[in-house]
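One chain follows as structure tokens, the form predicted alone.
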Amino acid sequence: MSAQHLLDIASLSQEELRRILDLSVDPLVIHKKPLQDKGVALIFEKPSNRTRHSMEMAVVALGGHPVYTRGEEIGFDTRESVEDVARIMAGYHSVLAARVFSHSVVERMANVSSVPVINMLSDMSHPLQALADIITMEEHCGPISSLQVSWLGDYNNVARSLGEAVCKLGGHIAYGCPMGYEPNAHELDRLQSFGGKAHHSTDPIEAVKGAHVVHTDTWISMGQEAEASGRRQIFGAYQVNDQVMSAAQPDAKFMHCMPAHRGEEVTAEVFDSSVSLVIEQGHHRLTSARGALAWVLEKS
């Protein structure tokens, strides 16, 4: 059996979502130690708290060993070739795991490698966060096909993901962005054609009236630094704050897959509020990891 894949929602069928859905919350999961005496490499070319300590525990929940590995130990294209480094480690390791910066580094890996690989963050996916989101929402909100679901700010890798994962599942999505940081019209069509409502407004107001979850993202990200002060005045505008939860679901939740900047994309008054799902969101990050490696496995 060749090695499944885990690179981004999109290539899931909504039975394979749903599948690594249930092996994230099934407790037999970790008695059943499908990684037993098996290591895991986890590359992180882009540094990560959360990524880190969730895959690294995760990895030692289902019985193996993680072997943490900075990007510049790996040396991707410079000190050796995406390819290279995939078919060794391969021979070393169950599991490989990589946080890129390209996407195209771990459609690389998957092409040669014959251990599954998993996208722990790329620039265009971030497939783990959109799990463990789908699993909060669940646990708090009901089933995702009941529920309208809102993101404010930047149409970045998780807001995609993200919309991936709602409308895979039947649900809504809308997204509130500024002009030239929104979905454009192809991209909707996309989410749609996975099953579920897509659309998009400049409006943050709009966008999130009747929603059941709020969420948003830094409008500053890893690598973005130079753009701090512009971006700031850009998506100034897309704030959540109380206004924006009061436009809402009279008991809607908000989220954030953090880091979060109180101040800017979310007033501490809604952060640090009872609506706010922050934590139990981060904490699902273990969950979601568990239920991918367990998926990877065995499928392959």
Contents of the next structure:
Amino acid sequence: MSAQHLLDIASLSQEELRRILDLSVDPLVIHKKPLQDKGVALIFEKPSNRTRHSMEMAVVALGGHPVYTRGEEIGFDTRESVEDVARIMAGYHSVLAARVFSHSVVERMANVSSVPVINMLSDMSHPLQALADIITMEEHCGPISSLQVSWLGDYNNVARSLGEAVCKLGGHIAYGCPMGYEPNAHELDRLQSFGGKAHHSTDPIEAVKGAHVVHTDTWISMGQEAEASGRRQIFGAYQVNDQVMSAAQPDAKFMHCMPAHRGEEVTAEVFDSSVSLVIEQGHHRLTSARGALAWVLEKS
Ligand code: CP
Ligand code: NVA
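Complement to the form predicted alone: the form predicted together with phosphoric acid mono(formamide)ester:
Full assembly next; the chain just shown is listed first.
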């Protein structure tokens, strides 16, 4: 049987997505120790706090041994090819997980790996984050199918995976992004084809009307540092502040995948307020990491 990879939310059926979410919160997963005496490679081409720590501790919780390696040390396509790295590591480890610049790297790993490959963030998607976001929203706000989630800022990796997950579960995602950084009509159709509702407005206030959750992320993703000053100007009107939150549902919650920049994409008043779920959301990265690992192992 070939290995089951987890590269993005889009390629999961609704049942598969629900199964990962169920495994994430199932205490039996820890009891069963599906990684007993097995290794998991954690390769990072970019910095990380939450993803590295949650994945390392999830591997330990499932009985395994995580091996962290920086991308520079591996040298994808410089020291040796992505394919050679993946084929060799698959002989040492039961899962290969990677945080990469280009999504094509995790796809190339998955094409040749005999063990599951998990995407720990690429330019295209951040599935482990979306899983944690869904767990957090369902815990605090109710079933996704009854929610409107509004996203302000850049239509980036986190925004895309969140929209895929919300739509797969029958919810409504509303994006408020500046032109040039928005989901285009084709992308909105793609999201809606999963079963939910997706729309975009360039007006941030219009985008958050009716929102049960307002979500944002940095305006400057890893690798975009050279564009920082231009991006701060372009996204300035999309800051989540008290005015934005008061245009959403009266009991709306605030979420952010972190790391956060107070005074840029969100004010300190909102980020540190009682409606902010950011710490719970960050802690659910461990919950979702366990579910993701358990699922790829169960399906492989
Ligand atoms: N949200 C997230 O992936 O955080 P890190 O970059 O710290 O892993
Ligand atoms: N969009 C951000 C997410 C960080 C967790 C980035 O790619 O840097």
